[in-house]
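Form predicted on its own, single chain, as structure tokens, below.
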Amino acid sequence: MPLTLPRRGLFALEILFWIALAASFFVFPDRLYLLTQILIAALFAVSLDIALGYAGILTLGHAVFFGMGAYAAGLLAKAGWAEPLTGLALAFVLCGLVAYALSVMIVRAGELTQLMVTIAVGAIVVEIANQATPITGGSDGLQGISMWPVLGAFDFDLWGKTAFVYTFVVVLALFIVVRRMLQSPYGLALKGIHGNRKRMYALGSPVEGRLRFAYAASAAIAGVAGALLAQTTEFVGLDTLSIDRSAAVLIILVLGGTGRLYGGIVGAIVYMVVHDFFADLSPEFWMFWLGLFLMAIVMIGSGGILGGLSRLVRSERS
């Protein structure tokens, strides 16, 4: 969150930000479902930011891992083991391994080729899931998921209280892990690769290995986001794998600001709240108003919301 503020001020701002998110549980008790969806979208956007904003890997098929994680958690529950944390772990490992295998051809490709490959992989996976009706439920979706209580003590209630707290804790824990990773020497190397790959090759940096790990880590976290969706809604549809969801999370990330870590979270909050507002205000034309809003944000300046705030802070201090 690179605003030009003192380190202590940034830390205090971060603490207040997460306290405000947690306090929304009490402030908006009747909107817990929406708040949970915002947290899931935020984690998904953060995962994309690792690949796009930090590693510079262009992808329009990140929903493949989101949906794969959702199906993994859902199928595990239907198979008779509905312990939530196990489902998250399965989604994390499965999506990470699949992404690491795919990264062989993705990290070596040019930008346009990366886009085409990720779109093609997404289309293939959607069709496989659609045809595998006995396993995935096909176009009807994976139904009949019933999760066990979190830690054996907290049932998923109809009001969404457990779902929100569970999702909030998972998102916060993974965000801390991602931040530590991106602030480490590895994260600095990723920024260097994104800025000038040829120079990093010249310095002897293992560029392809670091990019492959970044892509796998990004996919693993996207899988956890998908698993959270499956566990909190107890349903998985084909739309979790669709290019529409990939495009939506890309919009969220660009709206908040790529390469800023908090951009995905801020973008998810703004996008989901505005989406919900326009859907209630104008059920027939909400997409029109949402499109106008996004265009207005883009016209204001580059760098998304956090980029605009950063420029504002610099101008105030100068």
Contents of the next structure:
Amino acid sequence: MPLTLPRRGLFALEILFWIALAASFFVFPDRLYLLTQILIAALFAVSLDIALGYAGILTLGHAVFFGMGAYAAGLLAKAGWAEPLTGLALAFVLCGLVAYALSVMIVRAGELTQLMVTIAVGAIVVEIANQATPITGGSDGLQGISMWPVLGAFDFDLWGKTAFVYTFVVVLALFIVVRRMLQSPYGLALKGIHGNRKRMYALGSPVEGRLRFAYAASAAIAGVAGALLAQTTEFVGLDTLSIDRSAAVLIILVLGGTGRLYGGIVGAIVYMVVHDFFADLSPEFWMFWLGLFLMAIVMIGSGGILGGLSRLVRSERS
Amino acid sequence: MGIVVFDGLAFGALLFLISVGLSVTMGLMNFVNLAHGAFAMAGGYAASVVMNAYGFGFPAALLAGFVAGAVSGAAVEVLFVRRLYRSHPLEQVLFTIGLVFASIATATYFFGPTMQPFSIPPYLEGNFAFLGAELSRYRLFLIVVGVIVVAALVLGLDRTRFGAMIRAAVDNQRVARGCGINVDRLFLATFTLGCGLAGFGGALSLGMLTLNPIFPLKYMVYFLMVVCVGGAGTITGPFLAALIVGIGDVAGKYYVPQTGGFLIYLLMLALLLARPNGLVVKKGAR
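Output the form predicted together with the partner chain next; the form predicted on its own has already been displayed.
Zooming out: every chain and molecule, the one shown earlier first.
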């Protein structure tokens, strides 16, 4: 017998969730670096959820936008304008535009072709970043980034306090935007396309335009997540673009539950904490259990952590 | 020039041997399989063990590669894959990525992260002169095997009863079922045969590619590329695509080494844009 939550209770739960996230600042003051990383991974996973969970675009190359945002913010800072918010804005716009251009190849293709196109674009971008050593630093990464204080007042400190608060505020703000977007009629249309594309065509919905916008929005937010990483760690490596990162974010999202808004965040918390816990073990060991876990999650078909929870707790609306 | 084409053809033949099973299973069941390279790796390690630890000859090693690929493929099909044919492609992708990770970790545990030693048998060693170019005997052998296999598969698919059943199921699975074809058993047989060929290709690849535990991930994109560009569900499509990819890859690395494997991806994007359903489109495609 599932527990039933009143509609207002669900909203209160959301508020409580974010307060708990903010409170982690005081509970784990010596783990602020990990907490900031979790927030960034969460934002990245939420961005993927727009494309994958809501629009149903199968991608194994989302790290392209994460890395592109990171390089954009890092290069802007190195070029002499190290104001953090401008860096985020640049990453947002650049990734959005590039993704919108690329989306022509993606929205009409079948799943396998989507997968191949995103993998191929990822491989090409990594190779470009690797070859353009004078600009990107190649395999050494982009070093020597030094950010100005946030809003001209809060310097990035050694303990990562500013980094955490800054990341938290940006992630929360973007999350509210995404939440609003996905609960609007536009979000409903995306769900419709994911559920039955032919029927949405028949309803006169501009399917391709909607998908292209979703892909661009998803990429723009992924770019901001990357820019946050570049600004808070003051370093950008080639691995930000790699297919490993694309696969990791996919795993995070699926672990939390796709198409559920909070799936990416819950997945990021669990994945990063477990990864941090097992970091001392050999990478093969980690890979083996990750592989088995992925196989198990598909065979059991639980829909991730949130999917499992939703079977125990119902809200009044559904 | 000549040597680039020759090496490209050899690489293409190898890619074809490994990927053809993937093409047929993808066309037959729409199963997005990223783990096909794991079966090739199983074949490669089996061949290597048979030769290095038990001292058997090269033909026995090839046979061992085929058997290892087929057995592991059949086991995975029966245990897992048959439950996933109707799943969403995302679930298939996740499952097969998980399989790749687990197979990499397992191979590292048993064989270590380094490359497997391999020596080409004496009768295939060395070079021969042809039109002024020094060509490798082993690579010629790969090309010959590739051509024999493609001929056998095309003939088998065209002339045998089993081939007719596969063609029927690829064209229209529901009608094939209605005609009394046991499609489930057909799936198992095709999957096993495809994985066996992958294992055979993995064993052959010992003499041309490096076999280490990251093999399934390193060459994953190549196998998928061959299927995607060639057109899933056909034999000749992947054959053509494998030759194009093989020659393109070798030519790219030979003439513009600084761009690495980059050109092949551009080539693939161009081919996909020109022919979104593949070079050879299977009959009955939507």
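Residue numbers count along the first chain shown, from 1. The shown structure was predicted, so the numbers you read here are calculated from the model rather than taken from an experiment. We call the rigid core whatever largest set of C-alpha positions still superposes within 1.5 Å between the two forms.
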{"item": "Following rigid core superposition, Cα shift of residue 280 between the two forms in Å", "value": "4.3"}
